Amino acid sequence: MERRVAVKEPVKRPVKMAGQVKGGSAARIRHWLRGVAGLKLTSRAPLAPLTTFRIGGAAELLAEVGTEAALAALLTAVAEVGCPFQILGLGSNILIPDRGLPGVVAKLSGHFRRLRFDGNRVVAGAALALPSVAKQAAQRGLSGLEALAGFPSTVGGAVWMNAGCYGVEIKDVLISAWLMERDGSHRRIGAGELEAGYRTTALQHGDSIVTRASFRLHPADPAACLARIEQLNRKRWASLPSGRTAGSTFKNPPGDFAGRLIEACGLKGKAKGGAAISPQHANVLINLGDARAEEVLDLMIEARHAVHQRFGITLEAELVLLGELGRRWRESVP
């Protein structure tokens, strides 16, 4: 069994400039981090194209991060300035406010997309798409990730939320995860320390960032693994609407399905502005072309209130609501 280790590493803090830099926190961070290898910084970068919903405004500062050293430098600068910080993966289960996000939005790339096979063990960088890892493992005759090959998430996001599909969850194959803390230090935790449950882990209650993860798979026939992936993906695509969506909107309550409850309330197909509850699957919201985040949130609140009023069940959001949207959602509890 792999032994867990926790390592605290010294952090190289960015050199502060002499005097003052005009502008807000983003301008200060850009100044402090100029010339740092592995970082690409873009001011007022549109975020909607980086999400499957295609909804939301711009990031005050978008940081594309290619190395762990660059991530540590960025986190240190963010802590020094005291500005908001958000990690963005594939953008497949988030809703970004129409006004965008203040502070820094970071996307991992470069070294965070490395993939290594060692016998039955797979070590995958956090920025890798989980379906790609599952397919490459299957091609090598390693089984265990087939059911997750259609889950639209990065490896880091999948670990953070304990992604699951067709009876398999990340915790079932995870050995350990490497984390970076907001002070730039590193540590590694075992799967048991995630305290993983249905679409939840202990990571959701802290600030740790997953940088890579290791999985234990088992030998199998490559053709059979790939056939299983194809079979499950066809099943998934047939049950979910295509187009500009963010997947499941609500977590399924114990012993029931959020889609069934919403449909029973007569809301299937309900539209507001450019957003609608899918007429194909009531637990999926769709962007009809020009939806605003506020319209999506209004439909979510309406669905939650309707289900609570009729069934006494309070639906929990699976969709991650960023910025002001999360505050409004919390304030609207029935």
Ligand SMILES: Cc1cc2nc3c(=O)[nH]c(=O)nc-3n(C[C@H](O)[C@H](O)[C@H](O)COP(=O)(O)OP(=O)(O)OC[C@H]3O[C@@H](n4cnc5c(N)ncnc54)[C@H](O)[C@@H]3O)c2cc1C
The other form holds:
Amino acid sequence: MERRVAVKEPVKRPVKMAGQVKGGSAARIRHWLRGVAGLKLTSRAPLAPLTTFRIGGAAELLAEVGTEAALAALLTAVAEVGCPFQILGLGSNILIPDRGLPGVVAKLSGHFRRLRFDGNRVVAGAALALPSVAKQAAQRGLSGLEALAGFPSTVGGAVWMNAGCYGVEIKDVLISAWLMERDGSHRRIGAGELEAGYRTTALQHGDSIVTRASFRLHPADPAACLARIEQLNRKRWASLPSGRTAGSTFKNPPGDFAGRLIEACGLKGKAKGGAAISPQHANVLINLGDARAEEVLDLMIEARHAVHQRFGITLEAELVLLGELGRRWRESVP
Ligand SMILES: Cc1cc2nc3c(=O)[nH]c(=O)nc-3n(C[C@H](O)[C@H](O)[C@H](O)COP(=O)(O)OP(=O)(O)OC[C@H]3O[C@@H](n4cnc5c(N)ncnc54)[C@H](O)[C@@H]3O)c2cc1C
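Okay, that is the form predicted alone; can I get the form predicted in complex with the ligand now?
Once more the chain from above appears, this time first in line as the rest of the complex follows.
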């Protein structure tokens, strides 16, 4: 029997998910989705270059997805074979296992980079870089995103994380987010439904993919908005180690700073193989050149145990630990 992928927009060629295909789930997905417009599939694609840490192995299958129809087709095929699926933004807050990731890793592009201004509102595709959205809004005299312009992030990644800086979080400016579910269906949620807290959202407990988001901004002098971005970025980069990092490793515990606690345990600058706790900022891990994910995780576990032993505080990871790294992290609770 021939089955068709349920998509809201027509795909150029019907996707047949039938017939015998040799190989594993990635081979079947490649076979079913050949010819689908807006989809580029690469087997055994290295993932390290797609992250700011530059660490990790390859994706069994990397999918670059340019349209909603292609994303729906991909998700339906993934559900059909039942393989793991991981969406990636700019890779600025993730650690990928040295062995890589099984199944499909998807990166949004194309239509997901669309940007539309509508009065004081901006609708931004999930694959857009947040700093670029903030800058374009500032140039139009729209204020609200300036404090969020100083770190690498896609719009989708920032919504998923409720990213924030200098007292402003995504939830403060978000009107709504458009989501695609694993069955290819769409839904739109308001900012309240995001249930956003300090680096947490309801999206972290589900499988929804952010496809775009709208933000409420307010009119302001363009030059003043751009100057504010410049000023905050200078401040930001002066306080952060440069090089291959993924920003903050741990969430700050209530009323304290993870960096201060780790430093007090004497771990600032501690190295393991190619990874180190930054000598500049103890809550940032750095890849000295050839770090392995396991080495980064070892340092995280060591820091968490030391802080727990000395202060009785259990640090929570801000860094997203993928695959087996997440399992090891959960098992290592002090
Ligand atoms: C130098 C540096 C400074 C940083 N400073 C800050 C800071 O000040 N404040 C802050 O909050 N963060 C900061 N970070 C962390 C990081 O930039 C943010 O968490 C960012 O929002 C992650 O976005 P991303 O697109 O890179 O997501 P990724 O790192 O690629 O992914 C992170 C998570 O988001 C999910 N995700 C990505 N896109 C989507 C989507 N479209 N739909 C659903 N889920 C998705 C991924 O599956 C993953 O689980 C910093 C990082 C660096 C390297």
